[in-house]
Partner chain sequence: MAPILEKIMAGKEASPFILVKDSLEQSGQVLGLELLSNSPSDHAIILVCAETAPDRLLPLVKGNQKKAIVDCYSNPLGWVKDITTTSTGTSSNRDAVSDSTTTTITLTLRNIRKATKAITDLIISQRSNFTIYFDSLSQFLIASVPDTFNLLRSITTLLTDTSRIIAIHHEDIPDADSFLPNSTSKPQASNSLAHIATTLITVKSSEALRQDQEDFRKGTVTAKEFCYLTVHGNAWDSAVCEVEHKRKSGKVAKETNAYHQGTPTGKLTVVNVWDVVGDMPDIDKMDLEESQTSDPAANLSFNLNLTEEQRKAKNDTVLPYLKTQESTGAIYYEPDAADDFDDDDPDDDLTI
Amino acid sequence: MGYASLEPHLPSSHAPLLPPGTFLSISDTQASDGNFLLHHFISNYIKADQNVVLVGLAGILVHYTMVGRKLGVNLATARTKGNFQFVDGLTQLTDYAAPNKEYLAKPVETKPSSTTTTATPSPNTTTSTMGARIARPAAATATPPAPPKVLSYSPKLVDLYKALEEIIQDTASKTTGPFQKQLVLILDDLSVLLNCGWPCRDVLALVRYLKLLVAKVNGTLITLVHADGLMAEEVSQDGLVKGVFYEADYIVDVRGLDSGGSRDVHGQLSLLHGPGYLLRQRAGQVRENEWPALTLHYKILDNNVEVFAKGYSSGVL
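Taking the form predicted alone, show me the structure of that chain by itself.
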């Protein structure tokens, strides 16, 4: 699978995968990149013959393909089989993309008439007793689904959401039956959306809608966001981190050592409980010690990541 030393510390009920219908939030810093955890989950789901939808906001497909080869995963083959879908998020969010205009809210055009004319009623209109024509509702197939109201001020985010909705629903429809595959949706860097100018409110709304969308197909959502201490002074960035944590079931915080750099230890992983996990725990929906809250150290190698308890690095022992 991915990193063997990390497996024992993940939720044990569905190892090496995450429990269906859950949300994992990964936070990191500029000095300690948490992207290696995304590669771990991509590798696990592909090797388990499950479905992966990866939204590249910071990384490109070539990067994930090269790292996947080091972990023994061929993303090109998985893409051909239909198990792996890559969405170039930034392309979807720029004017160079070809957005589906039917999903955008369109104002109703009204043309004032200065003279009274008699027109033949169209098939979609009826005449009331007072002589006024009332438009019949169009057929359901002709009416496009309304965009999420919270995202109505960010049409490009609506385009991204609708594109992901179509991919997820299409992928889920192909795996119906007793052996339905589990789906995971991964967004590799939510902070990019803030840096591109989208307000924190709309980015959090996108995360909430994607969480509900994935839950409908009994899938899993994984996101990564930057949580540098210096960036906490920025209201939008701090609000994004706290808002994503509030929606999460599991949280993995990747940071450097408080004591500074080390040759044998590159940083620490803090496994934390999110509000969703605590609610399910109170309802008796999780097993005892399914996700123990603890802090681990890690060391990144060429084609592996070693995870171990604090004070148990190879250099110390």
The other form holds:
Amino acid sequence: MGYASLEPHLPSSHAPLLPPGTFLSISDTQASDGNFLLHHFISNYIKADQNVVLVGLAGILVHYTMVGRKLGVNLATARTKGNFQFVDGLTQLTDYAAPNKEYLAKPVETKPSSTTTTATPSPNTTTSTMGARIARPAAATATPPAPPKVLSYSPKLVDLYKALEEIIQDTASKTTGPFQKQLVLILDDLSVLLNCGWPCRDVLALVRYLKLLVAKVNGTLITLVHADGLMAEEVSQDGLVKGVFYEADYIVDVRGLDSGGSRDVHGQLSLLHGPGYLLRQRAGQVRENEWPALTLHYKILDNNVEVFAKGYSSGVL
Amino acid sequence: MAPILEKIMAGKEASPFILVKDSLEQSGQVLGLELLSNSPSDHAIILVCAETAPDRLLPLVKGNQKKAIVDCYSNPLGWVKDITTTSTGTSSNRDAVSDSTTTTITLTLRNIRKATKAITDLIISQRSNFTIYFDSLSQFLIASVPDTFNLLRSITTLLTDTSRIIAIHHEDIPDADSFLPNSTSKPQASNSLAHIATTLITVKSSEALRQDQEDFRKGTVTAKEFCYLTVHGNAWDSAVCEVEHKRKSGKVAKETNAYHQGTPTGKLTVVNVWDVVGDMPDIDKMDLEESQTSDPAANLSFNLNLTEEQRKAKNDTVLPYLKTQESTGAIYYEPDAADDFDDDDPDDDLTI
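Would you generate the structure of this protein in the form predicted together with the partner chain, following the form predicted alone above?
Full complex below, order starting with the chain above.
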């Protein structure tokens, strides 16, 4: 279980997982980080022995591993088992990392006829047919998990999409059989792509393509985007948040309290109905009270997050 | 008199271009689909899906008309080579669609001009009156504003007597021009669209209007912290619609109506906006109360009234210069002892 007090508020049809083929969008602010929600889902999916593909654009694997440990999941074991895939989208996303390339994980030259990888006796390397630039581990198989795949710089976001597409199809293909595992693709976070210079329209298109891709493999998409009021004046930031809200099936908005900071309540968490939800409701695809629109308060503890109704903080009662 | 929205929904008011303006807070998609479902039975329905998956939109269009789908949703930027209209994981109930066969063409939004050609060709191939439905013009506008207008113009040239365009426009999504510097000098796409539309329906959430009314009643404005979407957003039971309808005669009908739904999947009924939002405080009554000011000398701690004697004395005082107020305007000059009075005209020596 991730956070027990959050569980009752999430859609219950596939609990503790999310319904496949849907898109959950988390928005947060500088004052209230929405990261804690991602850890909840990572923990739930891994404990349920399903697949997680985590694209760390704003965080490194060590961070997720440490938080995972507090929540009772061992990400290293999950990686060896093949349940958990981490994609490093932080270290080499922009070409600013180029001068320091020798200090970073080596992305091997990924021409289709890559001789370096085929030379090593590794029975399980899947040959990449596309020219997507993904770092392939020099040593394959064996008990130590391969270093995470790295997303390297490309001026066009379509290359990033292709790299992710390959990883996802790879992961999904490993679990064939009677019980197709559910997959969750987590992007942490989208605002990084905007800040690195890709245009808002491309980032929104990436979200659309990933949503469609993930739905084909019985999966769910979860993204995190920053939605501060101060950023709303900037057209691309504003456009990104609104675009993501229009695409999403479920929206969770994490915000600071209106009245300021507090020791017992760290912020508010709103489950919102976006335009997508209204349409699904009209089509009758939504069960009653599956996702009521409400605002809750939360408090982050050392190895748990308490979510409670407004006014019911344990500091008050 | 039936609300104008009801007449438009029933088709009693002809309108070649219906524009539904909505926002994150209240989606106009439900209203748009209802308008579409009421299309005449001889119309071919063309669904241009840019924001919703076709298999999610199609079942929501009731009616037995022939349907065609323009799928701009599955491959908006052409990143995927071989694409067939994808399903979003939910079962596409193709059986629910009646015996009409549906043609589907997939387009990218990279080049709106090519898309325009494809759409106009599709319309011409239908060879009948048509209703074309854009589930989001914003996806087109974010690509190119002028090309989107050209697309609409090209479709307008193909409109017959009863054919029409129904389009949803999200007024809060920036268009392509907003991303460029100095965008404030360009005309806003929103306004330009409102110009060419014959019916403009702006959808707002009922809760927002209720809160405005509360503020008006209290005389204050509640401070709202910034957020993109509130918990009251996209309520399924009702919404307020501000309708501006331009008739062929040139008259413009402007009304605020509302719609109400009994169940999330139920029928839409047009109602009076006050039924949904609650009674508006009577503005005329409030104005009248203010103008009938009560006696200002009533509740003071000191006495401003006059006794009878004081009133008589007041009326009897002779004000100085009262005589002059009644005179003709002639100047009465009475020189003092110090004045040097001279009867001569000082201007005599002038030879003008």
